[in-house]
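Next up: just one chain, as structure tokens, the form predicted on its own.
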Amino acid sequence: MPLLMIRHTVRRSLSTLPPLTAQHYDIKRGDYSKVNDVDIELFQSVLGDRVLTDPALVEPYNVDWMRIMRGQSKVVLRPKTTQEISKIMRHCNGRKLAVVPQGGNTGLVGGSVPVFDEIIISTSLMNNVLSLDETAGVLVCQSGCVLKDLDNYLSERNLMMPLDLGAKGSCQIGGNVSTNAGGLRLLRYGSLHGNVLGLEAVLASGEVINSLSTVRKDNTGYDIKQLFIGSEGTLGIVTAVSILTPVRPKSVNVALVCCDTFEQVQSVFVTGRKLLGEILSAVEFFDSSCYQLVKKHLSLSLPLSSHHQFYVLIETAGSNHSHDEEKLSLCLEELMSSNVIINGTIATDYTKMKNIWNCRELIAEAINKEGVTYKYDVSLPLKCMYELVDIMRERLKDKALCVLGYGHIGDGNLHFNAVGGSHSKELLDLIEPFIFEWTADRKGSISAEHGLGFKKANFINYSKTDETVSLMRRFKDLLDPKGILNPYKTLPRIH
């Protein structure tokens, strides 16, 4: 973007920058060093012309893509190979300056900006495809690289990404691996901590950690990579990653059906995995809310009526194009006689399967556009995971413009969203920590997929037990005695 350009957007926006991070939070910088003049011409030397002091330039890293987060940074750091944060690192620790690692920025906890004025260190210009095994369907790749332009990499040799997520077209691998995302196709694919084979990570004191596998079975020592997946850059800055690409399906038919009750979702599911097996690879659901606002915003249209109470996406990926659309025309026939759904449809062709999937995928832009969002990523048990929703619509009620959820049903992650007016208090405290407490009550998670971050730190404890935290601040001690890495994030923050 050219210099002038990025200069208007900033200035078009400073009415609407979102409080600072640290003003708002009321919170204590830590016993980190200031940026001087001495650093800035080291990391020159180091990075030449891609350190960016100036202000208009790196405002927009300042903020995180949810807009409710702002930090301090006064320098962003753009290297373009793992030697090159090596030499930052080892300054930075040196001098006890602290740093926060970014991708694409696209994270809603705000763990990927600065919370007072730590570096940033942007990883956007480290997207190159080291190697791809065709044979083995290995993938190793920097940590800069675009998730979607991964997977059209891949698509041209018949593979593909085992992840997908709505922010595929900015989000970054890196990223993905350091909050271990699960997306659409967890259901199918599983997790990152299952589909990475090795990564390449810089510790505090600049060491590098190369453990860039490319098979799929080392069985030698303590499997380490684990570590730094989930870890949201506050152990080490994953550099590299070794990643399994499946084979890309011949056969991909999405099926959209309507329901009245969430106990009808819940019956699609458990019919589909009985009727699909082996070729389901995604279910996905959203209520009416999600829907109408959808539509409001962004002028998308689902092919069935739009008063019913809940849409359910079916995806099935296979091999035999006939064969996996006659199963799914039997699974929506067996729905239907049993009366667990009230319509549905089978797309025939990708304008209408890319149509449908744009309606689940593209909530969260509509959302936003609704007002200011209150989002929470929790994981249930499936049969009371709606049941959240209804209590928060009867806690919140006119304080809130709306409340819905969305999510994958497959793996129980709910997206809960709340829709303000403007930055409230008085409903803030009426979501936390109540949403955190029932989700524990249930044995949920807090965090299904997104992380911690800055905004759920404090309330791990709902989780995780107090042995286990205390362990990781050990191995965050280890890894990071001075603190430098990502601070104020993940771990509670100590006053």
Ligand code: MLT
Contents of the next structure:
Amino acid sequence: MPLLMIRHTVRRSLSTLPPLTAQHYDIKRGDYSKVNDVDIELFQSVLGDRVLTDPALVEPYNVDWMRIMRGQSKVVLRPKTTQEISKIMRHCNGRKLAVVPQGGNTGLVGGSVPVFDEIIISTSLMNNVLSLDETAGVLVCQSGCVLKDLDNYLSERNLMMPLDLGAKGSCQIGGNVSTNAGGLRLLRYGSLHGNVLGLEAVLASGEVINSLSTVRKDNTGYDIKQLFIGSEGTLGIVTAVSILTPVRPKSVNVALVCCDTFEQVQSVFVTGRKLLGEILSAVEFFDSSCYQLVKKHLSLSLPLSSHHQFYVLIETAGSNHSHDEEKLSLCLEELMSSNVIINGTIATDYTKMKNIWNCRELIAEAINKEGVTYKYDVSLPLKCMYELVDIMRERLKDKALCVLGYGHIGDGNLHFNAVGGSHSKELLDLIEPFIFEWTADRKGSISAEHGLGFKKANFINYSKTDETVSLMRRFKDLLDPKGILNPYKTLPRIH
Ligand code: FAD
Ligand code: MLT
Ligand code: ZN
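I've shown you the form predicted on its own. Could you give me the structure of the form predicted together with D-malate (MLT)?
To see the whole picture, the full complex is given below, headed by that same chain.
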């Protein structure tokens, strides 16, 4: 069942190339072999012409979505089957050749691109649906299926993917699982640790671990699949995924409200949860700086005036349209009468809803167009969430072109971004490690949903104890003793 390959790719600026990661950061290449002609011949014997070595074709795979990281890989491998990946990995392990698994390359922490000359294994051609149990709502597919393609496929069967994110047109389910992506509806459907029923992965040795269960309940020993969820390609290459697919709601409504203080934003969330209960499916917020950039770079505009401090998007998803709409209207009335919001509007038709969602989902894209982005993704107690943005604004002053806060308020997840005109060590030093210390002091997480990748790996200790990191390292050594899978990522490089 090959999926229809309609691409709704996330646009990105294709201007100048970023600096080489190996030169920009103080980092030493690991003791890995270099790819030679014999290796290329072996790869060609397995993959035929699906081995890219032409520098012009390889280059896009070396650069990350934010255009901040640039590797120097000379070869991209494009397997179609698990067996092909197994053969490739067996060879790479024997030769001690480092590899980086790559899905849609939309990751935001530099995990999906090489640091030096690691071989890129792209899963883009592994895009088949393997089975769908419509009764149980369980989909099994190869890891290279694009999230939006899967959701389109399911929508024809009144089902949906349990996750959604702005990168849906490019990111792949294998990348989502490997980063444990959160996204816009985690509040309603929960994390991938709960939705993924099973997976298949190829270890560094080439051994295939088939844990592709399709049952909801399975208490037979250690739940090995959980180890691969969020492991960012450092423990194995995910080749197939079995995942729960909820019933697609018949009725979706979106409300947009504006507030002048972050206390009011919190009250919107509390009231929304209380009054909307089981139909609440998303609560997202963004500040006025985000709205300014979305207007400036993407010409989008909201159906409310643009001089407010905060915008909150509330989505409901249910089965009875008039009931859901009435509930949402009552919720807005309550918010207005208690002076929690300044203004609000409800969108019930697709175009209006899409427009409001675009203003939220495309913030990352608008920021990318403004300049060099310093992107952070933290979990914090709601009470002090926006305080971080205020403090950083004061701290960075005119060193940054702009400072923004947005995110998944319902999940306690803030995206703090600062934009600079160029790569600036001065700006970076003002942000790090301050932001991690501030977050750790409030018992938050320094990476709520994007992972650690290359950029955050050295800061893991702000969120994990020494003992936990040491256990992670032992798992890594067990599954990948030569350290060939996505080196320099996730685990700290300095001890
Ligand atoms: P890639 O970027 O290709 O890879 C990400 C990591 O996973 C890398 O370490 C890579 O080595 C590894 N990997 C990829 N595929 C495999 C595989 N098959 N086996 C093993 N390892 C693999 N993230 C969120 O959590 N929530 C959001 O709301 C969100 N919104 C986003 C919006 C935009 C516009 C963009 C650009 C990104 C957003 N992200 C978000 C980040 C990103 O989209 C997610 O992390 C996504 O899950 C990455 O999927 P990918 O296929 O692009 O993976
Ligand atoms: C989002 O929620 O928009 C994404 O996680 C991307 C980002 O943080 O910019
Ligand atoms: Zn996010």
